[in-house]
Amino acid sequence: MLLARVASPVLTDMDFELSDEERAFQAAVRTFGDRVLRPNEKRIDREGRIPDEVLREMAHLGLLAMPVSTDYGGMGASAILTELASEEIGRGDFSMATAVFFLLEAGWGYILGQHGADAAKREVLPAVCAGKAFLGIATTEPTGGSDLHAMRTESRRDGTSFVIRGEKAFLSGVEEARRLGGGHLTLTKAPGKGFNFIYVPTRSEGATTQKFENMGRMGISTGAITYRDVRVPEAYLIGQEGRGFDYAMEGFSVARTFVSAACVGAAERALEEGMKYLRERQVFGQPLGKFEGPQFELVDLYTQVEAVKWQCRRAAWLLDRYTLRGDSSHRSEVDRAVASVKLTAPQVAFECVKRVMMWHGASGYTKDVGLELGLRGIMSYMVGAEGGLNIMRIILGRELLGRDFLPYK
């Protein structure tokens, strides 16, 4: 591991100043993004996969599943440190594919490390941290979407095993899990009431996959997995039987924060490229940036990105202060902060990329300029990845008005 572990600070009041160690770490990840990710982003989009050498480099730097304990190959990193890395990876690979891979390993690696059985952690996490296995999340179903009451995938205990039957759809990493090894933390209905959250290797007997063709973030696959009486050992159960929903929601809080950070990084890169163009492009004998139209748009976009960046930093700080310490006493505050930034960051990033494309005129619509990479990738965070925008609105409405105002019983 090339990057030294950065110690998590003792959290009292929120400090907006990064430590020297955090700044050095952020600079190192930005260098990685400039040196490795940017030169490969069009290749990632074109070939439909993240090159093995990129994953090896990420593992060498300690970037895969960063919050996982050093006992299992991770860095034991704080949420703030992981959020900084996600920002830089979103800036480096504009297609968002590497960011998706990164945040899945970080968010769901944390959940397995926090709540999984020791045997499962020893088996799965070192390979994930080394880039030799994939770990993702499987909650969505073809007919249910975010409506967990409509979930059909079931798990039942059979001796020292669980047997799983059902289907999950719109999952990231179905091809990666089959190619590299690994699997998904899968939410299933438990007998009676509640849900079980179970790690299911994609290569399990009875599991079959289907790949979907997306419009963007081509470097990480999306698809479906069908479970036909897939049998896994009881050690793969996350936490306690019947409490799977709680573990899944905790993981989503973590992963959504890193999604938002990746959007901040992409938005900042778009504005950097936009400002360069506004300075250099000559129109009617003067730089385009002298015209109030694009100049004022730039200012408005910049203020929005700055606001959402610190909104994201606060969400990570809350995770460090409460969630990652196992303290659920401020669950509502965490949920509000995370849902707010997951609602806002993708929209701000999308608007940044769209506007910068429009400043470029016809060239902005070409693949040569490369802005369309970000537009296609960021859209995935708006329509569904780690929860669509309207799901964030439902969460916020619940926290602001109370559960009596949920649209379902």
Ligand SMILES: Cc1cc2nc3c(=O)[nH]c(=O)nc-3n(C[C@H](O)[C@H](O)[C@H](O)COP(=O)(O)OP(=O)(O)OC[C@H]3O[C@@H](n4cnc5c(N)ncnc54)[C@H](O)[C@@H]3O)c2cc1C
Contents of the next structure:
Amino acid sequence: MLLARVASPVLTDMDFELSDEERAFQAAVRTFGDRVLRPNEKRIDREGRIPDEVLREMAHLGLLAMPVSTDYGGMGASAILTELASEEIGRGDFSMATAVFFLLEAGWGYILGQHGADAAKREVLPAVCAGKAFLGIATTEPTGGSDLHAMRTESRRDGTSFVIRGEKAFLSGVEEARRLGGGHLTLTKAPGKGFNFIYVPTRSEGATTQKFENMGRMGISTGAITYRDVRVPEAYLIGQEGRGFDYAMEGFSVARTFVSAACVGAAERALEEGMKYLRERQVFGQPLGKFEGPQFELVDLYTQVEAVKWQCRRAAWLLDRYTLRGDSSHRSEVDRAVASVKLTAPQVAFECVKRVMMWHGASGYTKDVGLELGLRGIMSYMVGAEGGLNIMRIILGRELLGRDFLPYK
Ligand SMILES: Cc1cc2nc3c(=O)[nH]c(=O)nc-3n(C[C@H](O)[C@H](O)[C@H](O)COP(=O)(O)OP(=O)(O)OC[C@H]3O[C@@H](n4cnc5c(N)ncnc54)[C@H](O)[C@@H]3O)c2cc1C
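Go ahead and give the structure of the form predicted together with this ligand, now that the form predicted on its own is out.
Now the full complex is given, and it begins with the chain already shown.
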């Protein structure tokens, strides 16, 4: 009886099938990953940078700042298409360095494109899309990254400029922004109340950088920037004065989805390498994969990766349907989807790499086999990059129980 009242009980608009174009694009990015990223990943890790020719090819394929409109040099890609590319890049360069470069340009390029002034978009975005400039995010400070309201970096308007004073730390891409040009969307305290979100070129007068020595994803730098009365034109303000926090949170929703997609790609790659090994490695007179221990582990990991992959696709689907259209009516649903997948994807990917390393025995511990690249890279998303795991839990707790249950005021 109830079913009879549903207009079309057998047909819904839910569709898990990618379009022909999406599948072709996915295949093209996988080919790029196999042909260009895999052979270079150890070099990227060893030399501490992504070779210029790799960035040039990514630009040529339209892979840099994909969601940026074609008016500013991007491809105006959907979140789903960008999510698919992020998976493939995470699968291709297991160190995650290229994935980080990719997703920062996509996420923060999108925010500049969506909320920036036309002059800033024209100046910055075509260069970013061409791989000739870097665009990153600067929110974290030496005194802490999770508690953004405690930040100290300030910006004040002075005529037609903003003047910035303070210090940011653990920023991805400080060296790249110096070398290539470009800068970071920088969250600052506005005088009185609120935040200003401002594009700050790293080569600005008064800005000095320091590089940190990380344990992983060596191909993209991490470091600090000190701002001593750095002056930038008012056109570099993102959106409205005082509302910067909202734009930063929107950017995190987008970037966290692409982070999660890169983790899915890395997890799938780990399992593919693991399955190959389980088939080939002979122990006690038969393939390792015939033993229930590793085989059941494989199956459990596979189901987790599948779950997180579809969680990730759904987050991207929600972004396309609402966030990227400027529709904040489903904010809570988007926040829950994004925080869930950013909480799960790095942990699942880390577990996959760790288990596959164990199946490999001693060889898994060698740099030659290279699984450790993935372990070091994915770890960055466990400790904090794009928000720590507990911050995802706090977002989810807030959405499930209500703001009164936030563990802080
Ligand atoms: C490789 C890498 C690259 C990065 N790139 C950037 C970048 O490009 N731009 C940028 O701005 N930042 C960047 N970060 C910094 C990142 O955003 C921060 O690490 C993150 O926000 C956490 O801040 P924190 O490290 O200061 O840890 P803290 O905020 O000091 O937190 C320490 C630990 O406590 C947990 N915690 C914090 N508050 C709570 C709470 N209320 N309840 C329970 N647990 C809590 C955290 O999850 C974390 O595990 C990067 C970090 C890494 C590792």
